[in-house]
Amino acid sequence: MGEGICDYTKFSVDLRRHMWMAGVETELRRLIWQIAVTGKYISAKIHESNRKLAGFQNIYGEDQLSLDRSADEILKNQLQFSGFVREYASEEQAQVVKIGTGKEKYFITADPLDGSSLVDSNLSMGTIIGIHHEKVFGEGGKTMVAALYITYGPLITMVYSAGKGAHEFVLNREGEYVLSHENIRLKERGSIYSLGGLRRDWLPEHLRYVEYLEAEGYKLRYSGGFVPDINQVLIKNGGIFMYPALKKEPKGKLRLLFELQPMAFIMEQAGGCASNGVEDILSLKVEDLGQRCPIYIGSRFEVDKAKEYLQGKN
C-alpha cells in the first residue's frame, strides 16, 4: 500500500482488516476499534451540542463543558463493558476508575474531548487515548503499546499506532473507518511551527529559538487545540508544535499522561520525536495524574534544535 494519501473511496481497507493484516494482537485490535466506534457516538454528540457550560469544573478548576462531561461518559461506559479494560484514568476524572474485573489486560489514559472550548467558534476537537499494558503510573516508553487520537473537524478522521507505524483512517458516508494515510513519515524538517503561551511569558531561550524559526520562515499554524495542530504537523509531513515552560507556569499547561504521551507515542512511530526540552517525553515518569509538562514534538531538526537553544547552546 505505500506511502501517502489513498483513495479511499477507490481503495477501502477498513480499520480492522488493516491492524489484521499488520499484526496487531487480537485484543488490542478488538479494543483500537471499540475506541473509534465510540468517536462516532462523541461526534454525534458535538453536532447536538447548545455550547454552553455545564456549570461545573473539572478537578483542575477548569470551566467543564457540558460536552467535555458528556464525552467522558460515551468513553467510561463503552469501556466498561469491552472485557479488555481494568482501569480508565481520564482528565475529567479526579482518580483512575476501576471499569474492570481486574483481570483485564489494558488500561486506559484518554483526554475524552481536546479543545471543547472551540466548540462556539465552529473549530476542530479530538479525543486522545493511551493504551497501556501496565498501571499508567510510570514511563510511557515502557507502558504503552498504543496511542490514537480522533480529529472532528471537516472529516472525522482517527490516526493510530500499535508500535508499527502510524496510519490515518477516514470515516467514509457508510459509517467505515477506511485507510487514507498508511505509514505517515514526516521529514527531518518541516515549515510550520505552532505554538502556545502569551510571548510576554516565555523564557528567554524559548523566545531565540521561536525567533530563529521566524528568521528561517517557518509559518506560524495555531488553532489553540491540541488535536488538530498534532494532526497539521503529521499530516503535512513535518514541523513542530510545543506549549514551553512560561514565567509563572515553568511545567507548561499540557498533562504528560492525558495528552503528551499518546502524542509523543504516534510521533515517534511515524518518524519524529517529542520532549520537555532536555528529556524524551517517553522517558519521563508519570507522577500523579495531573502532572504537566513543557513539550516540544514534531520533526526531529526541530526538536533538537529546540533542545539546543534551551540548553543554552546557540
Ligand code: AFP
Second form
Amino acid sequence: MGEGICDYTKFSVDLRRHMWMAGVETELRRLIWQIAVTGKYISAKIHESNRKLAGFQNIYGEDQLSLDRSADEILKNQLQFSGFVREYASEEQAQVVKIGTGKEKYFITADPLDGSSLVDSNLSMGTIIGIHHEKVFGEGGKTMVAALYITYGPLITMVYSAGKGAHEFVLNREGEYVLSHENIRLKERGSIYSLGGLRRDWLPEHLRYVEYLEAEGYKLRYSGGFVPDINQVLIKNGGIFMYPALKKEPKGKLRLLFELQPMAFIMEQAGGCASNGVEDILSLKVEDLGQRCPIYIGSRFEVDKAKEYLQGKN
Ligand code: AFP
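What I would like now is the form predicted together with the ligand, since the data block earlier showed the form predicted alone; can you produce it?
And the full complex, kicking off with our chain again.
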C-alpha cells in the first residue's frame, strides 16, 4: 500500500474512515461522503436506463439523454438538503442554482453524467464534481478545496482529493466505498496517450506532437469518455490525455469549470499536471459556465513536451 496515512493491512478502510485519518475537516468529509453515495443512485439509473432521449436540449444545444437529466436531478436533490452547499452549477443547468440558505460553506460544480452518449455501447461513464469554498467566477481553480470523480464501469470506483493526495475507492457488494489505491502517484513519464478530436481538424503543431508520441511508441487508449480515459492515465500511473484546440473550435470541446478544473486538481495531487498548452488549467480564470478549453493532462514529461511543440519550441 506504500507510504499510507496509517497501516491498513489490519482492516479495510472505508471512505469516511480514510478522510477522518487524513484530517479532512468534518463538513467537507460529510459532503464528499454524501456525493459518493449519490453515485450509487446514478448507477442504478444507468442500469434501468431506457436509452430514450429526454427530448430536451442543454444550454449548449446538445440533446440531453434522459440519463443526463436524471443524474443531475439526483445530485441536486441530494445536495439541496445537505446543509453544506449554498450553490450548485451543473452542465445540465442553464445557470447557477441556489440550493441552500446562502450561509452554507460550499459551491459545487458538476458534470452529472459525462460520456452519457456511451450508454448504448455499454462503455464506462462518469460523474465529475468540483467543491469550491469561496466564489468561483473571475477566479482560477485555486478556489477549489476538493474534487472527485466516480467511474461507472465493471466496478464503481471513486477517486477523491481534498488536498492531501489522490485516493481511489471501490464500491463493494455491501455498498461501502473501500480504499483500493492510496496516494496515487504518477511517474514522471508514462506510456499511453488518449486524444480527442478529428485528425483533419488538428492544428499542425498538435499533429507534430502526436507524431512524436507515436514515434516514441506510446500506446493509444481512447474510449470517448473523459472520466474513464483520465482514470486510465491516473491508475496506470502515467501518460497523457489531450483534447486539443481544433481549426474550427480554438477552445476545444471540454469545459473548464465542470470537467477540466476538477480533474486538474486531482491530477496535480497525484504528482501530474494539466495545461491548456500554455498555462496551467488551475490558473485560468472562470468567466462563464460554458467556457471551453484545450487540455493536456497527465505526467509532467508528456505535458511539458506538448507545451514545447505547441509553443513552437520543437
Ligand atoms: P458525451 O457526454 O456527449 O458523451 O461527450 C463526452 C465528452 O464530453 C467527453 O467525455 C469525451 O472526452 C469527449 O466528449 C469525446 O469527444 P469526441 O466524441 O469528439 O471524441
